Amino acid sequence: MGATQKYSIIDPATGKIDRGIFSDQAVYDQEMEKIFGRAWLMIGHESLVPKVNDFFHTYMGEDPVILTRDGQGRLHALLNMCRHRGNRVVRCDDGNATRFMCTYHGWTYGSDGKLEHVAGMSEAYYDALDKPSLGLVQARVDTYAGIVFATWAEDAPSLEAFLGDARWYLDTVFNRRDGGMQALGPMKWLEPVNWKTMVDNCSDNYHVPTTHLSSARVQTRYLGRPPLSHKDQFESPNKHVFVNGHSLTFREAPDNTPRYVHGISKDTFPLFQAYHEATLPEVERRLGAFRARHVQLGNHSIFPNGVLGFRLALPRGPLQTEFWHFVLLEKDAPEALKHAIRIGSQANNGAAGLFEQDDVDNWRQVTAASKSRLGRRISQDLSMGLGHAGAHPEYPGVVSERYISENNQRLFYQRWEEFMNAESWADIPIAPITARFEGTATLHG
C-alpha cells in the first residue's frame, strides 16, 4: 500500500469542502485501501455468535468476511475467499458449522480458518501443498462491550487506543449493565448515497427541526414528546464533541429521569422510569456517579462508518451504500421494555422509520449535487461554529461551545484526509487517553 496522491479536500480556515470526494471512483477506490483497509471496523456483535461454531456473515468495506466463534470459543474474522481459486466458502447470512467447504473443488476449512482438507492432497499435489500457510485470511479482532471490531492492518494501534476517550461517552449507552447487550438484526437496504454523507449527518442536529418537522409533530401528538424548534436547538445545553475521528453528541441528563431512547412515550414512560431507578445503583458502580447520573450519549458515529449506535454504512461504490440496521437491547431488561425499544427503533430508524426516510432524501440530493458538472465545482460550506471549540474542563475530546455546530463534520473530513494521505499507521495521529474511567466497566464489558 502506498500513497499516490495527497488530498487537501477541506480548508480548515473556512470549512469549504471539495464535493468531488462524494462521487469520484478513484477516490472511492483509495478509500477502500487507506481507510477500510486500515481502520478498526465494526463487523458484528458477540450476541450474534453466542455458541461455539456459530458464524455471521459480514463485511469490511466491500470485502466479505465470516465472523466465527471457533470450537474453543475464540472469535475470528475470516476473509470469505477460498485460498485456492477465490470462491466464497459461505453463501448464507449466519448459522452454525464446524467446517466451511468451498463448493468449487472441495477445499475445507475449520471454524478457526485453518485449511483442514484438500481433495487429492497426495494423489494430485504429491503432498507438496503447504497447508498451514493456506488458511482463510484472518483480520485482527477485538471487542468493545460485546461489539466486534476487526482490522486488516497489522500496524494499527489497539482498539482501546483507536476508540480513545470516545469510550468515556460510548459507555453510557453500550456498557451500562453487567449482563451486557444483545443485537437484533440486521435489517438491510440500499441507498443511492455516498457513505460519508450519512456518517457526517450523525452530528448534524441543525437539520432536525426542518427535515423532521412532520415526523416530530407526529411524535408530539401521539407520543407526548415536547415540540422541537430551532430555538430549542440553539439554546440546548447538550454537547458536540470529537475524538480520534469519532463524532459524538451527548446530553447532560438529570439523574432522576430515564435516559431517552426511541420507544419512550407517555404510555411507556412509567416502565422506563422504574427500570432507570432499579438499575441506577448498578450503572453507578460500573460507570461512576458522574457518568451514570449526568451523561447520556446522543447522536454519534464511530469512524469510519458506524452510524447512530450499532448500525453500519457499508460502501458499495461512490454512489451507493448498503445500510445495516441493528437494535441493541440490554439483555437483562424486562421484556416489555425491550418490546417498546424494538418498536420505537424501527418506527424512527430502519427501512420504514419516519426519520430515516426524511434523511435519505437529503443524502441522495447531496450525493447528486456532487455529480453535477457545474455543482461539483462549488464547495460545500461547513463553516458553522468555526473557532468555537476546544478543550473542556469536565469533558474529554474537542468540545464545541454550542450543541449546533459543524465542528465534528470539519474534523471528520480532516480525519479522512489523515487516513488518505498516510503511508502507514505511523503517519496517523492518535489522541492520548486522558479521560478518567471511574467505575468497574472495562473495554470488554
The other form holds:
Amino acid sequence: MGATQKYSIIDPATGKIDRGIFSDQAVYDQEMEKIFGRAWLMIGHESLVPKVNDFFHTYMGEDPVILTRDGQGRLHALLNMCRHRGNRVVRCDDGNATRFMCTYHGWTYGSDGKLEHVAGMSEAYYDALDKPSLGLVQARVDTYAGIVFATWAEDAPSLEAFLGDARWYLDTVFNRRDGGMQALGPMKWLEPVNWKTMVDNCSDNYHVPTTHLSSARVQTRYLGRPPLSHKDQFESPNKHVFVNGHSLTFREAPDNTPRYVHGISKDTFPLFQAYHEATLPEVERRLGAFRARHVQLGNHSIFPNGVLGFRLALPRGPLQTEFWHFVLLEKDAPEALKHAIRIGSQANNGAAGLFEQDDVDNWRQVTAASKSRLGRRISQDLSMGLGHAGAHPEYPGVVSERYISENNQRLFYQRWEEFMNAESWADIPIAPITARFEGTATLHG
Amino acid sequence: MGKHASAKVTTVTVTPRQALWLELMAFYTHEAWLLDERKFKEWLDLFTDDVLYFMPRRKNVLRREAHREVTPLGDLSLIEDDRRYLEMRVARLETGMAWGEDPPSRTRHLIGNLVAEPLSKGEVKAKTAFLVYRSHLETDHQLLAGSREDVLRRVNGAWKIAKRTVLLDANVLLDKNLSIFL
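Having seen the form predicted on its own, I'd like the form predicted in complex with the partner chain now, please.
Let us now look at the entire complex, which starts with that chain.
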C-alpha cells in the first residue's frame, strides 16, 4: 500500500465540511479499510446466543460474520467465508449448530471456527492440507454489559480503552441492573442513505421539532406525551458530550424521574416511575449515587456506526445503509414495562416507526446532494454552537453548553479524519480513562 | 322492447361458502380502493375497536426449523398496532407535516387468492395474497409482496377486521420506510 491519503474534510474553526465524503466510492472504500477494518464494532448481544452452539449472523462493515458461542461457552466472531473457495458456511439468520458445513465441497467447521473435516483429506489432498491454519478467520471479541463488539485489528486497544469514559454515561442505560439486558430483533431494512448521516443525526436534537412535528402532535393528543416544540428543545438543560470518539447526549436529572423513552405515556408513566424507584437502590449500588440519580443517557452513537442505542447502521456502499433495529429490555423488569417499551420502540423507531418514517427522505436527500455536480462543491454548514463546549467539572468529555448544538457532529468528523489519516492504531489518539466509576458495575456487567 | 327482452334469466345457486367468498372478495376490493384513493378514515372504519394489526419479522431458517421463520407476538415486530396506534397513523397524515407521506405515495393494492374459513362465534378467517406497488416522489418505487391473514367479525351487519397479520415476503425490507398501509 502506498502512503496514506490525508483527508481534510472539516474546518474546525467554521464547521464547514466537504460533502464528497457522503458519496465518493473511493472515500467509502477507504472507510471500510481504515474505520471498519480497525474500530471495535458492535455486532450483537450475548442474549442473542444464550446457549452453547447458538449462533447469530451479523456483519462487520460489509463482511458477513457469524457470532457463535462455542461448546465451552466462549464467544467468537467468525468471518462467514469458507477458506477453500469463499462460499458462506451459514445462510440462516440465527440458530444452534455444533458445526457449519460449506454447501459447496463440504468443508466443515466447528462452532469455534476450527476446520474439522475436509472431504477427501487423504484421497484428494494426500493429507497435505494444513487444517489448523485454515479455520474460519476470527476477529477479536469482547463484551460491554452484554453487547458484543469485535475488531479485525490486532493492534487495536482494549474495548475498555476504546469505549473509555463514554462508558460512564453508557452505563446509565446498559449497565443498570444485576440481571442485565435482553435484545429483541433485529428488524432489517435498507435506506438510500450514507451511514454517517445516521450517526450525525444521533446528536441532532435540532431536527426533532420540524421533522417529527406530526408524530409529536398526535402523541400529545392520543398518549399525553409532552409536545416537542422548538421552545422545549431550546430550553432543555440536556447536553451533548463527545467522549473518546463517541457522540452522546445526556440529561441532568436531579428530579429522580425515569429516563424518558418511547413507550412512556400518561397511562404508563406510573409504571415507569414505580420501577425507577424500586430499582434505584440497586442502581445506586451499581453506578454510585451521582450517576444513578443525576445522569440519564439520551440519544447517542458509539463510533463508528452504532446508533440509537443498540442499533447497527451497516454500510452497503456510499449511498446505502442497512439498518438493524433492536430493542433492549432489562431482563428482570416487569412484563408490563417490557411490553410498553417494546410497543413504543417499534411503533416509533424502525421501518414503520411514526417518528422514523419522516427521517429517511431528509437523510437520503442529504446523501443525494453530495452527488450533485454543483451541490457537492458547496460545503455543509455545521457551525452551530461553535466555541460553546469544553471540559466540565462534573462530566467527562467535551460537554456542550446547550442541547441544541453541532458540537458532537464537528468532533465526529474530526474523529473520522483521525481514523482515515492514521497509518495504524498507533496514530489514533485514545483519551485516558479519567472518570470515576463509582459502584460495582464493570465492563462485563 | 329490445332484443334483451327475450334473454333467458338465469339463476345461479351458490353454496354458503361461495357466498361468503364473494362477499369477502368484494370487501377486500373495496378496502384496496379505499387505500389507493387515500380514504384512510373510511379505511379505519373497517377495523373493530379491539383490533390487533400485526406485522411480524420473517427470518432465514432451515426448512426443519420452519416454525421459527415468523417471529411470534411478544418478539420485536415491524408493526403491532392497536386501534389507537392505527388512528394515530392516520391522524398524523392529516397534520400536513407527516413529511414521509407528504407529498404522498402513489399505491396500487392488488389483493387475491382469497381463502375464507368460518370460525366459531360467527367469526371468519380470511387469507389473501397481495402485491402492492408504491411510487414516491420522483423515482422511488417498490413492489411489496406478502399475505394477510385476517379474523373478521360482523359488527352491526358489516364485516370488520378484528385481527390482521401481514406477512411480508422480504427478509431485509428493501424499501426506505414502511409508511403506507398494507
